[in-house]
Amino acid sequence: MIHIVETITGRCRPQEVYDYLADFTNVQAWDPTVLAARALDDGPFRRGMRFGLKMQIGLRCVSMTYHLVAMDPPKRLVFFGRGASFKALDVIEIEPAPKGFRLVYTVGIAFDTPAGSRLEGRVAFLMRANARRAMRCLRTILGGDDGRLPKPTALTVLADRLVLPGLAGFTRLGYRLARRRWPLAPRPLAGRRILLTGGTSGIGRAAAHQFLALGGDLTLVGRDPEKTAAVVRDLRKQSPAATVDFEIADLSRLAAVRDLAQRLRRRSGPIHILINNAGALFDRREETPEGFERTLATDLLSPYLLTRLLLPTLQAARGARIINVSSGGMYTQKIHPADLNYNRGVYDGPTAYARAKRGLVILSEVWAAELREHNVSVHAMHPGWVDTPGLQSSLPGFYRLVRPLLRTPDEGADTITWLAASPVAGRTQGLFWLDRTPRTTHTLPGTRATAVERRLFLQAVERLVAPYL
C-alpha cells in the first residue's frame, strides 16, 4: 500500500474548511490530477453520498467513484474511492489553530492485483509529488498563501503574436495545457454576494454552479421567467444549503436595465461581485424598441449602464470586483466610435459582436483606472471556444467545424469563477484574462485604438446611455 500524509495550515475557520471539503466536487479546483468531478447523488452532503471523478495519472485517464463514508463536522471527513484496479482511502482531519486551522490529509492507495502491487514502488514517488502539489493549491484556496500573479509562458506569447497558433489556446487542448501550470485556485466565497447576468445556459449556468460550490450568495439575472425559475430550482437542488435567487430583465432594453438596477439597490447589503456575462450574436441587423442595434444594446450598452448604476452598491462592498465576459473574436476588430449602431456598410453579425466585445474590454480598462481608489477591481476575460447552445445557433458552420475541439461550459467558466474568488485578481486591475493568465489585447495590426478614438468611443457610449442614468 502507498501511504501519504500531508499537513497544511491556513486562515479560514475550521467550519469553512469542513464545508468546502465535504463537497468533493471541489477537488477539481485543488487537485491538478482531477480533470472532472461531479456529485452522483442529489441533495445535501451526507454519509454514503457518491462522487464521480476523472483523473490523469501519468499518461492514463482513469475514472473513480468516491463515497463519503464518515463525517464528524467540523473535524473529520473520510472518503473511500475505487477505480478499475485500485482503491483509495482519503482521511481529512481539521483542528483549530491560533490563526485559523490545521489540516492533516492522509491517503492510502492499494492495488487489487499482484501486477498492480508490483508497480507501487514505481508510482509512489509520482503519487506523493501529486499530493504535495494538491496541498499547496489547497493551502492557497484556504488562505494560507496569497500567491503570485501568473504569467504567460514565452511559448504562449509567441503563439499569440503568430495568431494561428494562438487560436489553439482557445480550444479544449489549450485549456488542459494551461491547467498544468496553474499555481492558484479560487477561495471559498462564503458571505460574498454575486450578481450574474446571462446565467441560465452555457457558460453562465456553469459559472453559477461553480459559485454555489464555493459558498457564494447568488442572484441570477435572466430574460425568460419560466426558464430562469427552472434554472434556480435546479441550482437549489444541487446546492440545498446555498442562497440563490433571481431577477428578470430583458438586457437588450436599457429601460429594463435601469429598473433592474433600481430593484437591486433597494435590497439590503452590498454587491461584492458583478459578472457582466449576458451576450448575444444576431445574424441580421435588428433594432430594439429604443432604437439601438441589438448586439450593441445587449453586449455593450447594457453592461455599461448596469455597472454605472450599481457603482454605489459595489463601492459599499469594500473590495468588490467587476468581471466583463468578452470574446476571442474581439481580436479581429477595432472600435468604430462614429458608427457604434452599425448603420453603415453591410451588416455582419460576428463583426458586430466582435466590435461590442472589443468595446467591453476598453471599458474594463477605463473603469479599472477610475475605480482603483474606490477599492473595486475590474477585469475582462474570454472563455475560449466553448460548446454552448448560443454558439451552435449563431455560428452553425463554425460550430460543426471545430466541435471536437470545443471546451465544456465548465472549462469556459473557470476563469470567471477564479477572477471572482482569487486573491490575485483582487490585487490587480484592468487585465484581460484567458485560463487564469493575463493575455495581450491585440494580435492583429489595425485593431488598436488611438487615444482620440478611445475618447470618442467613451463619449459616444455615454451619450447613448445618458437618458437612462
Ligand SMILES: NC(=O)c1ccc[n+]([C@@H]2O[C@H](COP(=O)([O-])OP(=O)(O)OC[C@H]3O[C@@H](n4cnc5c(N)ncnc54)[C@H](OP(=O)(O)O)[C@@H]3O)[C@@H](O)[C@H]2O)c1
The other form holds:
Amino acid sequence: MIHIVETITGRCRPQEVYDYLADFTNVQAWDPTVLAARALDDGPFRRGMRFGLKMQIGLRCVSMTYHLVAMDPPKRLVFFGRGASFKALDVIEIEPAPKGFRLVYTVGIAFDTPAGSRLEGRVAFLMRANARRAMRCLRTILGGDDGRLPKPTALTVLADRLVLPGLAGFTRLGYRLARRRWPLAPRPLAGRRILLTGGTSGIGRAAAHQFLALGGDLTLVGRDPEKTAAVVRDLRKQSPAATVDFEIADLSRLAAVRDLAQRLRRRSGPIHILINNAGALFDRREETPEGFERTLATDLLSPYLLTRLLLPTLQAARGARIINVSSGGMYTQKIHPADLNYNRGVYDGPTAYARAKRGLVILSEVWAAELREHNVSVHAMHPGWVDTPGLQSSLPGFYRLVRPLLRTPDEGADTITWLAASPVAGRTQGLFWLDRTPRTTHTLPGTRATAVERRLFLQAVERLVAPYL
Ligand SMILES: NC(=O)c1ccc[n+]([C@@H]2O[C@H](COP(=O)([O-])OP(=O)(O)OC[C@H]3O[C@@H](n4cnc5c(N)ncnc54)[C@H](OP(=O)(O)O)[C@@H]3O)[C@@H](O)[C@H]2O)c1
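Having looked at the form predicted on its own, could you now put up the form predicted in complex with this ligand?
Below, the chain from earlier opens the complete complex, with every other chain and molecule after it.
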C-alpha cells in the first residue's frame, strides 16, 4: 500500500474549496496525470456519484472509475477509485485557517495483483512526485498565483526552428510531453462570462465543458438552432449548476455577425472572455452572398468584426481576455494583403485557411498592443492536430494518415481554457501559444510580413468590414 499525505493552505473560503473538489471532474485542471474526467451520473453531486477518469501513469494510459463515497460539507470528501490493476482512496479534509483554509489530502493506493504489489516500491516514488505536482497546481487554483510565466524549453525552441520535431509537437505525444512540466493550472472562472464561437463541435465543445467545470458563465454561439440547443442541453446535464445559454449566427455572414454583436451588447453585464474559435477549411473556392471567399469570411473577417463590435462590452469587464484560435497551418503562409479574397491563382483550401489563420495571429498582435491600456489581454493559440469532425471532413486523407497521433478535443482545448483562466496568462499580451507555452510565429523563410505589408493588410481588412461596423 502506498500512502501519501499532502497539506496545502490558501485564501479561498472552506466552502468554496469543498464545492470545487466535490466536482471531481475538476481534477483534470489540477492533477497533471489526469487526461480527462467526466461525471458518469446526471444531477447534483451526491454520495455514490461516479466519475470516469483517464490517467497517464508513467508511459501507460489507464482508465479509472471513482465513487464519491462520503461527503460532510464543508469539511470532508472521500473518493474511492478503481482501475484495472489498482485501487485508490482519496480523503480530503478541509478546515478554516486564519487567512482562508487548510487542506489535508491523503491518498492510499493498493495494487490488486501480486505482480503489481511487487512494483509498489518502484512506482511509489513516481506517485509521490505526481501528488506533489498536483498539490502545487491545486494550491495555484485555490490559493493564488505563483506569478511565473511558462517558458519554452530548449526542446520547444529547437522544435520551433526545425519543422519536423515541430510537427511532432502538434501530436498527442507533444501534448503529453508538454503536460509533464506545467507548473500552473487554471483557476476557477466563477463570475466570469465567456462568449465562445464554434462551441457545438470538436475543440469548442470540449472547451465549453472545461469552462463550465471551472464555474464560468457561458454563452455559446452556434449556427444550427437544433444542434446548438442539443449541445447546450448536454452541457447543462454535465454541469447542472452551470449558467449556459446560446445565440445563433452564421458567422460566415458579416451582417449576421453584426446582428449577433448587437444582441450581445443589449444584454446586461460585461463579457469577460471572448473565444474566437469557430473556423473551417473548404476544398473549393466559394463566395458568401456578401461576396467574400468563405474561408476569409469565416476564419478572419468574422472574428475581426465580432471583436471590434464587442470591444466596449469587453472593456467594461476589468481584465477581459480575447483568445483567437489559429492553426499550426499558418506557419506555411504569409498574408496576401493585395488578394485577401483569393481571386488570383489556383485556389487551394489549406492555403486559403493558412493565410486566414496567419492573419488572425497578426490581428492578435496588433490588438494586444492597442488594448493593453484598456486592460484587455489578447492571445492567439493553436491546438495542435486534434481529432474533430472538422478535421475529418475537411482533410480526410490527412486525417486517416495521422489519426493515431491526433490529440483528443479535450487536449486541443486545454490551452484555450488555460489562457482564459490562468492568472499569469492574463498578464501576457499578444503571444502565440501551444500547450500553455508561448511559441514562435515563424519557422519557414518568406512567411514574415514586412511592416508595410502588415499595414496594408490591416487597411484591407478594415475596408472589407467597414460596411458592417
Ligand atoms: N482540429 C484540428 O486539428 C485543428 C487544428 C488547428 C486549428 N484548428 C482550429 O480549431 C477551431 C475548431 O476546429 P475543430 O477542429 O473543433 O472543428 P469542428 O469540429 O468543425 O468545429 C468547428 C466549429 O465552428 C463552427 N462553425 C464553422 N463554421 C461556422 C459558421 N459559418 N458559423 C458559425 N459557426 C461555424 C462549427 O459549427 P457546426 O457545429 O454547426 O459545424 C463548429 O462548432 C477552428 O478554428 C479550427 O480552424 C483545429
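All values reported here derive from a predicted model rather than from experimental measurement. Basically, rigid core = biggest C-alpha set you can superpose within 1.5 Å across the two forms. Positions refer to the first chain, counted from 1.
- With the core held fixed between these two forms, P396 has its Cα displaced by under 2 Å.
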